[in-house]
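What follows is one chain in structure tokens, specifically the form predicted alone.
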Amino acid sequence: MSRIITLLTDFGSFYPAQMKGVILQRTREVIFVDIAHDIPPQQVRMGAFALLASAPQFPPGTIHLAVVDPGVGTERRGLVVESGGHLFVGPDNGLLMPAARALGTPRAFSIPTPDCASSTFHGRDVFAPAAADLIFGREPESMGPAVEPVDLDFGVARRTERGLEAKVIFVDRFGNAVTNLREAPPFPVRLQGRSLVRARTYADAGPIEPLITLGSHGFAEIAVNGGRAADLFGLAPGDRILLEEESCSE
């Protein structure tokens, strides 16, 4: 039977075409799923959470292959780990952790970087044949030692006087940004001095009216009726943002 593997890379339209390549070479009883391969150059956080929003979607079996990997070639280690029933294969960088935290209580073990691996290619030729590997029924345990992964998480909002403190983990092609509150805020909030409208669909704002509503995603975004959320309040992934309770608003 077939089996799934997702890939998700900041790499763009030419270089996962060879991490399947690798693959196919050894199996043609795969299905290749591309969760993103536009994720912005180097940006770890970005790719997990486009990981952790997608992995959940899919049964289990799959394998998901993730490379966002700024320390390709470096003394950083490679990853399979096991979580509710699937697999995630890429480097050690916390990439792979909210997903499969999300899934289960993760087990995470060491891949080896063979000697004739490219020192700027590990997604071809350290990742993709882990993949291959799984695909063929090896158990992740058997790729080399148990070790505690890096661990990466969005952080938590913060209820202060004023408001909520919260972060941007991501900004989609909309210019949505979506932050790391678990809920839209049950009080009416205003950023940067804007009223954002409380909404369950983004149409429920008026036409470029700001607003916050609870993603698809499960986490809190900022939004903007046929417009840009990130352009209007210039944000940023990173950015922490004060959303300030209209009630102690002067």
Given for the second form:
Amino acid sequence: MSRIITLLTDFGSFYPAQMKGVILQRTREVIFVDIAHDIPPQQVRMGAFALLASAPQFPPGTIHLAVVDPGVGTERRGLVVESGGHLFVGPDNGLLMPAARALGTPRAFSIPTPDCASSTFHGRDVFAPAAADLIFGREPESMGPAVEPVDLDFGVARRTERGLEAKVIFVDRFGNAVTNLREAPPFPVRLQGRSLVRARTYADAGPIEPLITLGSHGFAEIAVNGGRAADLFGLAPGDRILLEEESCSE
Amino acid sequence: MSRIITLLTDFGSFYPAQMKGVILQRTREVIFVDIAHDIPPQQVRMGAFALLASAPQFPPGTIHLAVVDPGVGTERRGLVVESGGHLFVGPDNGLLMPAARALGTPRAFSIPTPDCASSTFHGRDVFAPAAADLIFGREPESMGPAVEPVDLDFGVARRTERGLEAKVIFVDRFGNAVTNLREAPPFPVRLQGRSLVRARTYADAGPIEPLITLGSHGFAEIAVNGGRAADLFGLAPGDRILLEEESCSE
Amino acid sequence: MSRIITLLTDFGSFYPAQMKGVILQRTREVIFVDIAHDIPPQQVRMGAFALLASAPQFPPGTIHLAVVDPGVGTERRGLVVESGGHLFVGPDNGLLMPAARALGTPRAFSIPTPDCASSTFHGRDVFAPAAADLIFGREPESMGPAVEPVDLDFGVARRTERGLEAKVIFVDRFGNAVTNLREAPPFPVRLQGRSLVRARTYADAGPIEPLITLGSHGFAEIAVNGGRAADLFGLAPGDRILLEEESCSE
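Compare with the form predicted alone: the form predicted in complex with a further copy of the same chain:
Let's see the whole complex now, leading with the same chain.
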């Protein structure tokens, strides 16, 4: 049965194909699925979010090959991580961990860098060959010593007396600002003095009306029906926001 | 034999992969072909044009999964449409219809929205599962009641005493403006006072000379050899244009 | 065994899928790998570079279908080229040749344009059908007469008494400027009066420090650790640069 390999990088075009070529040198029993190659350069957190949103949709046995790698060529480790029957391959900089934690209890192993690897393209020279090894049934634990991987998380929105203190983790191409709040707000909220409609879907708000909804990825997102919330509120990834509790008398 | 599934959305990156993951949970006997995921957000007409240009190139039996869906989460219906042996799955907003009409006489059936579907990502939660059902041989008519779908067309260019009145339906990345005129102009024409070379190919015009040619999609397009017609003439999708008949004495 | 077909074009979205559809009309025993479809419009040299960097990563037998084709519809020939067991299909404008030369001794054959081909989309109407013929075992030499193809090369950096005279052939999305110098500089160099760290990897330089390194494609590239070299030095494809030899006394 063909093995599913997802690919996620910040390489843009023509480098990802080289990773596929390296694997196809070894086997054609693969189904490649590109998750994204337009992660903004070296934005590990953005890559980690995209992988977290996507990996759980695939069946166990899938190999996720993810490379957003500002530390390529340094002493940073390469990893293979097993979790919930999924396998992840990529740099040890936190990129793989939110997705791996979402799928089970991750076991991480260091993978060695071959002497002949280039210093700038470990996607092709280290991680794609490791993925090919996994296709041929190599056990993750045989690839290198168990290690404690570098972790990364998106923080936890906190309830305070003023409301919900959250963080923007991603702005999508529709201008929706995805936050680290993992539920719909349990009370009416305002952002920058404007009420947000607590919506089940974008169209629950009136035209150009701002809203907050629990996105398909399980994180609350701030949107504008027919507009761009990130522009309206001036939101960018990393911004801290206060979702102020709206009192009924107002 | 593997089933061909084309995908067309306005999702940009990393959401389309989730639709593929959902289908791969059910079967690996698929060949995915991405038509486009960079349709401008919620531009149903642009998506319908891309699907019309592309779907007829595929063999009968192909499943076209297309989602440009400003009404997601509202009462708008989901559809499966059969036409000429091709199957289309997507929202009932006209997106599927120009392509379906080009391939035969469409039969359209409403598909139900599962209770567990998210309100914002029917591509993953409604349409991809419906496509998987079709792969396993489920008949379109068994999926829901026959319905009269919302239609969409690109209008028809009209001949008047002044010339040809047409509309721009799409500007491509080369700056060519694709019109709703479905033939090469049968007489010499001017646009905004400038003669257009009636060209068989871009290179039939001199450098930086504007031209009109019947595109590979069967619609006349206005181009500039080595330049951008949309910039030269200030053309955008939806613009009405007059291709003025050029008299011989001029 | 499924045949690997790579695709490289300047078509952007939705036209490449039509090329795949044409091939899938004939066979499903294919594995498509997109190398790039975002080559800047009609930039044959940029396409040739991407193909050169990518094709050698694939196994022999791979068919590379590459179309960056400013001369479409003119008398320019179509080609099939065999080299080192790889097959290339595309226009005779130099696009295919750097990759073909890198893989062996190219043998080139002209392919005819069918009467029914459109004048603007030979990717779909000429080259994709030719690739399908090759999948079914048709010999390149049976497709048309042997020809001397149009060539294209990236020039050779020269050593002069002032240092190394090179040319920028490509700026990538990280702002790295890839040059036609095919080795790491054998002595310390300056560009525009600034010393470049001779680095094995990007991180060998300090933050925002410019460097030169031998890229994974075998060409020297100028980069900035954490920045954009093309912006810092004002570099664009085609620019001639002098990598001035730095004397030790300075």
